[in-house]
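Here we start with a single chain on its own, the form predicted alone, put down as structure tokens.
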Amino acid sequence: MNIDSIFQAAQTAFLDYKNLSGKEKGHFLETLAEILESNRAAIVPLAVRESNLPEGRINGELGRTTGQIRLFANLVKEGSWVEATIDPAMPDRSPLPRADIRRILTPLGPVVVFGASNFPLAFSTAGGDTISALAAGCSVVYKAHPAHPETSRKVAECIQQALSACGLPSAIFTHVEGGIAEGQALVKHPLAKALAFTGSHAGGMALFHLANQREVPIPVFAEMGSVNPIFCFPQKLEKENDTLAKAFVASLTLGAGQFCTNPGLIFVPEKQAQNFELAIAAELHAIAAAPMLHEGIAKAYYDSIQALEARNELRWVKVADPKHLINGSPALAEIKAADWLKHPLFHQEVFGAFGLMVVYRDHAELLDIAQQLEGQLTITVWAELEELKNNLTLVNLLQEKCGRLLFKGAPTGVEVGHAMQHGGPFPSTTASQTTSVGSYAIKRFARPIAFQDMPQELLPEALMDANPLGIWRTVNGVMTMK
């Protein structure tokens, strides 16, 4: 594998691709979605076999994948995402005239995307990172995850079919396989302009440091997981104890706990702790062990559980049962808030269906907990309206700790839409101002450029006076379609 030739081709393809109209990019993405759907019968069995995930889950994930592709297709066809901003010339302004200045978002260049292990389709080859980069007008060099190589190759073939059907260069998307050395070489190549990653904290931080050690550092959009805490308030639990226990266990054990939004931490008031624990335990004992993605993940899960079992601060409600290494058995432990506050070990994510129930005494202890929380993808608050009104300081503090704050339901089930924020303060991600899910993900792979006194004929269509694209623009500080 000649990485330099890969990037040279990706750069050449990018210089053509970036200038395609939004309608042309949208047509390519729609074509890809259709080709993926037409290959469902070939893709689904591969993904099931390589991931240990059930067929229903994989079929749903393929639907989510094509759905987000069409979301970005519609976004780029409409075109307003480029944030066209125009300050027309004011030659007669006193004391100094103003030049004509026009600003737009432009794609970065070749982007390196690392596939995720836990979503063989939606966060992998044609997943959200790849598609949002392609939608922005970037070329993509994709590093396949070794956990599902055949699935990745098949989806890569579909992308190449779509490029060919649209008469586009094949180097707009390049599929690369290999290990750590190959991944590092991709990040270090001088033509790489950004990288996207979904996976472990250790993996994400290794790539982050590598990207920042380059002669020219590049942005790293790494989503590295989260404990996704739930804060329970007394009145809410009093009214809905069993319902909330069901919701917590269902979210905790979804996908054998292998989602980045499974809630691994739940804070419960002391007076309600016993009843809530009994309800959770009853739900957990009805959950059978389920196959995890691969033996490496299962081993890491049980190693983490074993380390926690050595701590005398924990009381185990449901102990994991590793009869078969590949199967993930759910587990639950309880700890007092005072002990949780003392040791960062109890704050860390365990990737799998492990939940830690933290029993707190009062409002003051809850504030201490919130202050010590690290950055999270999500935080959920289960409280009655009156309880929320009486705890606005806490609610305000929790906003600083997460990317998505929920007041109903559970954090699993990330909606692919325009308003979704899937990203949070460090260490959940390396770039809290961005999202990896939803239409705003496209803006990770673009940068602003301003043109001063550029002739009309040379301007991007989005900035021309006539507004031939008919998009929303900001002209003299006012949003308009003129």
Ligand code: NAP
Second form
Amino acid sequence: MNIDSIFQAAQTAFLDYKNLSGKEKGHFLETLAEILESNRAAIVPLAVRESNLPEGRINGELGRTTGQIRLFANLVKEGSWVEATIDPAMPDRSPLPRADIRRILTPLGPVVVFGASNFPLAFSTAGGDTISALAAGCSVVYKAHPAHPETSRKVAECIQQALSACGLPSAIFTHVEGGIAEGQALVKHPLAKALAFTGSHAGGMALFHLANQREVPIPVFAEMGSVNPIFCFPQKLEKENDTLAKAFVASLTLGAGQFCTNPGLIFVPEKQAQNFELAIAAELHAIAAAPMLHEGIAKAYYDSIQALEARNELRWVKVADPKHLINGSPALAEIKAADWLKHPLFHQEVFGAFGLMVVYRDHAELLDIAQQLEGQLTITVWAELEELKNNLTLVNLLQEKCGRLLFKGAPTGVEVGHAMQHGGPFPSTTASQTTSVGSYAIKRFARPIAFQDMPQELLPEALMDANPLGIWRTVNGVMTMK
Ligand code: NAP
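Next up, can you give the form predicted together with this ligand of this protein, since the form predicted alone came first?
Entire complex below, previous chain first.
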């Protein structure tokens, strides 16, 4: 594998591809979605075998993958995502005339994408990062995740088929296999213009530092997981004890807990704690251990649990039962908020179906907790309206700590849409201004460029006076389709 040739080809392909119309890019993405669907019978068994995830889940994940591809296809076909903004010239303005200034979003260039182990389809080869970069008009150099090599190769083949069917250069997407050294070489290449990653904190931070040590640093969009706390209030628990216990356990144990939105922490008031714990324990004991993605992930899960078992601040409600190391057995421990506040170890993510129930005394303690929380992808508040109204300071503070604040349901199950925000303050991600799920993710791979006094016929169509694309634009500060 010659990394330099890969990037030279990716750069050449990018220079052509970026100028394609939104309709042409959209057509390519739609073609890809169709090809992936027509290869369902080949892709699903591979992904099931390589990830240990059940067939139903993988089938659903393929649907989610093609669904998000179509979301981006529609976005770029419609075209307004480029945020065309026009301040027309004011030659007669006094005391100084104003030049004609027109700004638009333009794609960054070749993007390096690292696949995730826990979503072999939706966050991997043709997953959200790859597709949002392609939709923006970037070429992609993709580092396959070693946990699902055959699935990755098959999906990469589908992407090549789609490129070929649309008469586009194959180097718009390059599939690279290898280990740490290859991944790092991709990030270091001078033609790489951005990096997208989903995985561990250690991996994300290593790549973040590498990208910043380059002679020309590049943006790093690393999603590194989260503990996704749930804050429970007394009246809500009094009313819905069993329903909420069910909802918590279902979310905690979904997919053996291998979701970045898995709720690993739950804050419960002292008075209601015992009842709630009983209901949770009853649910939890009925859930069997499920195979984890690979032995490395299962080992990391049990190592983390072992480190916690050594701490005498914890009382175990359900212990993990590692009969077969690949199986992630759900576990739950309880701790007093005063102890939780003292030790950062208890704040950290345990990737898998482990929950820590933190029992708090009063609202003052709850505020201390919120102040100490690190940045999260999500925070959930289970409270009655009256309780929310009486705790606006807390609700206000929690907004500073997360990318998505929920008031119903559980954080797993991330909707792929226009309003979704999947990315929070550090350490959940390295770039809280953006999302890695939903159509807004496209903005990660574009930068603004302004054209000053550019002749009309040379302007991108999105900025021409006649608005030939018929898109929404901001002209003189006013949104218009004219
Ligand atoms: P990972 O270890 O972070 O690896 C993800 C990808 O990044 C792999 O391709 C890996 O390379 C690469 N990588 C990791 N460290 C690197 C470094 N220092 N330099 C260059 N490349 C590097 O994630 P994983 O293998 O999927 O799972 C390990 C742990 O990550 C889990 O136990 C869990 O804690 C966490 N995780 C979190 C999320 C999340 O939601 N954010 C998702 C999945 C996993 P190789 O190809 O050489 O392995």
